[in-house]
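Listed next as structure tokens is one chain, alone, in the form predicted on its own.
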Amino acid sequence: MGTNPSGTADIADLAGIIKWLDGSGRLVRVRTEVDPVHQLAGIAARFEGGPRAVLFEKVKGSRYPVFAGLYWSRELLGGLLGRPVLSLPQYVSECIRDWQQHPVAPVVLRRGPVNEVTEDNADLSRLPVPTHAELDGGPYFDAGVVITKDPETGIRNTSIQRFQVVGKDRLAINIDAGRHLELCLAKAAARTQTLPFTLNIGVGPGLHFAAAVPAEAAPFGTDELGIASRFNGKPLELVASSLSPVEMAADAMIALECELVPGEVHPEGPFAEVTGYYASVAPRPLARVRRIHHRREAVFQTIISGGEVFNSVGLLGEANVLALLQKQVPGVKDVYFTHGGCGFYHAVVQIAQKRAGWARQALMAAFAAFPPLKMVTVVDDDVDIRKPADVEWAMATRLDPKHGILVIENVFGHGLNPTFPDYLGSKVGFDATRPFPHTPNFTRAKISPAPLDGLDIEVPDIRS
């Protein structure tokens, strides 16, 4: 394992893509010794959004290091998938359309890099995982793949959720309202039954994507695991449990095997969440972890709030977001989720106006492609949708606040939003393109480019 023949990593496995980083000069090598409470959060909040992810190396009450950075730049991103950056949703929409066209099962194996080692006396205590952020209640599991299976059908479900270390073989885990996740408990509850599932910690982006993909892209009843062997370039590889019939990744740094048991709760939070705000306290699902696997040079992998979570979500919600607009509205040209809305609640779309009330349209689709969005900006095909200043300028210069702004009340939406109380608020729509047909008083004004290749110039450096 380790890098393909085009010079790229193999994305499907966190050892190879460690390699291939720190070859490429993208890696950070935290050497001394780190609290895993706080300091290893705040020392990486400090190459936050750069090229280079952060390995530390030693970490105070665990042999294992800890990696954290692989989504908080799209261009580490676009680098590992070997795509250019401006590429990578239409990549990833494609990637899921293959998918959805051409499905791939994932093949399950006796034995894996996972299970190179089993620990049947479950002690979460060996494992280094982090305290984030000031308020935060405890440790958490924030980068995990839960893998589970539908227990009326049997099709296998995998998501992402938060899990806070509440014991030596406990943790509390956050279900957001309307998750398949939800859907799977609810049936196991039905059937008088407990919900097996793995959670599976270090993993490529291919199996990380295929668990953020939205529902709307990834219907319930669908293997979204297939996913990720598209991503991969080859079939996804699972290991049997003896334990329950969910299986986990075979390439994962560290799996756990686990049951929910339907009533059983547990306090859960504060957390520091992807709005910037405190997730509240609450009771929430009680998980049993009842065996831990891992390499025998396992490597624990952690996300922090904020870009990672902009770039990687936000991302998957652009590649869904981009592809149903483009076959329903005429001219959409490219999506962006802004960091400023969290990389999910703001949606900046890009438009080729073909005729009249075709903005507003693309208003209306972006919010059904995508439902946690609370704000939608279209804007003309002028104005690049990357950069605040240009959208800004476009809102301050084409928005007409009497006609432009759509404003939808008592709708459904991300509940991690405080504005959206019990999944439940308003949500603003703004048309910040030119009237249609266009008009040369709306004509952007441009200055040709000029080379200075031959041209005589004197550049002085700037002195303190």
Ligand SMILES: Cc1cc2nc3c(=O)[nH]c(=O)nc-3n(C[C@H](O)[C@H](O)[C@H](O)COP(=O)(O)O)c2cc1C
Contents of the next structure:
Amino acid sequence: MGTNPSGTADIADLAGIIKWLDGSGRLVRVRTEVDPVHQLAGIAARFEGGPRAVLFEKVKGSRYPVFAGLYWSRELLGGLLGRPVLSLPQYVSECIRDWQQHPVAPVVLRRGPVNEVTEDNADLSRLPVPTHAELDGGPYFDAGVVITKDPETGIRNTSIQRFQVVGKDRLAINIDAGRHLELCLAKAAARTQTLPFTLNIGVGPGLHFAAAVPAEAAPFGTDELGIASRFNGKPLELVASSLSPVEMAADAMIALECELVPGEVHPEGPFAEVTGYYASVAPRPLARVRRIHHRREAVFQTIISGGEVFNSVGLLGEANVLALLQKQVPGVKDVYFTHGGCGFYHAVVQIAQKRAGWARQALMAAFAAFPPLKMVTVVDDDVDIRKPADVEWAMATRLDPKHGILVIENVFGHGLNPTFPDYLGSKVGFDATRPFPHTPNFTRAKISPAPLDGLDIEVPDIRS
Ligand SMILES: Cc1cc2nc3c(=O)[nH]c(=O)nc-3n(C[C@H](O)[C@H](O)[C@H](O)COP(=O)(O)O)c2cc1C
Ligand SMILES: [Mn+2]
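Following the display of the form predicted on its own, present the structure of the form predicted together with the named molecule.
Whole complex next, starting from this chain.
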């Protein structure tokens, strides 16, 4: 296993990452055989948000282990990337900017670890695909990276979608409105072609992040796989597929060669989503799995909806809003997507206001930078944006409800949010900054922390 300059794992390779987690006390090993239906997720949820990921060594009905939790804690992620936790949004936004300015294209190799075993007779029942929540409609691939190509230009696109197993070699897929995969499928339909894609399971955070970078930062027609090259510190390695021109990730644990036939649909859902609600059942595109490649010692990766999505979609959204605001609004210092806001519906923006009206400018720019946002709260730079009580303090004492609340009606939002039926709803911005110019009545009281060294102080134990 190679290591990067910060002494952590080669993040292009999940096997190396698991080894690094194990070697640094950051891996929980579940040695008892577990049921992939509900039990696996139930155990994983016990460790959710903690400093360790989880490896299920034996999963009923399959010979492959299951790995969960790579993204559920920023401490874990910061450790893996060798970065301080608070610098992650800035780091991610710099990586994306570097890619925009100097893209490093992926390289296509003849073979990679994923080619160790090829199964022509695709049978998804051999894989340990878990069923997470009580009312989920079935087993789901929820951490697989889709790679496809624009049928017209051949330019690659990558994204993450949830896939329900609905047959031995059939998957029903959820494609949200506006996704580039939807566009590729429509283009294939117009040419009366099928749309080939690969589903890559068990990849490192570089490729995962590249797939999750919002369209606002990676517009259609750019090969966003290059973003993975930037995170990995070397060109992303792909291998050619055997059945179509679409490549697979050379380092994936498992890669499925699939195709979408325009017009073919199958009921998909329910699925416990990041919103804390079940996504509804509806006919959605049906994918055919034509061939399965995997490493001999493959590990299946899954994501528990919740914290893991806060730190993938949420972190990338934060990075994009931060990058845009820093470009457009003087004084913006930091951005945080709250966890109560499902990781990507509520942004808190910190600003050192230089002129009246810039807080409102920040509100509008944040909405433009990331369409799933429903709420944006702007606070001054004496407020800790990661502390809900501090943000509430700013709202309770600085927000003027008559002039500081901006409501935007009938605007496109995130369809999974139940207040956005058919992707349409209202959004709200809160300007919780002090009036500008600042007046002494809004100055925050402060006690200077006094050093305790050398003082004779007795702190007794509490007795019941
Ligand atoms: C864990 C995870 C699950 C996701 N699930 C879906 C999904 O089921 N459907 C979907 O359209 N987008 C989903 N997304 C979001 C898209 O992958 C993401 O917005 C991506 O940037 C879309 O790529 P595109 O801009 O090329 O369309 C998910 C993201 C993550 C990180
Ligand atoms: Mn895209």
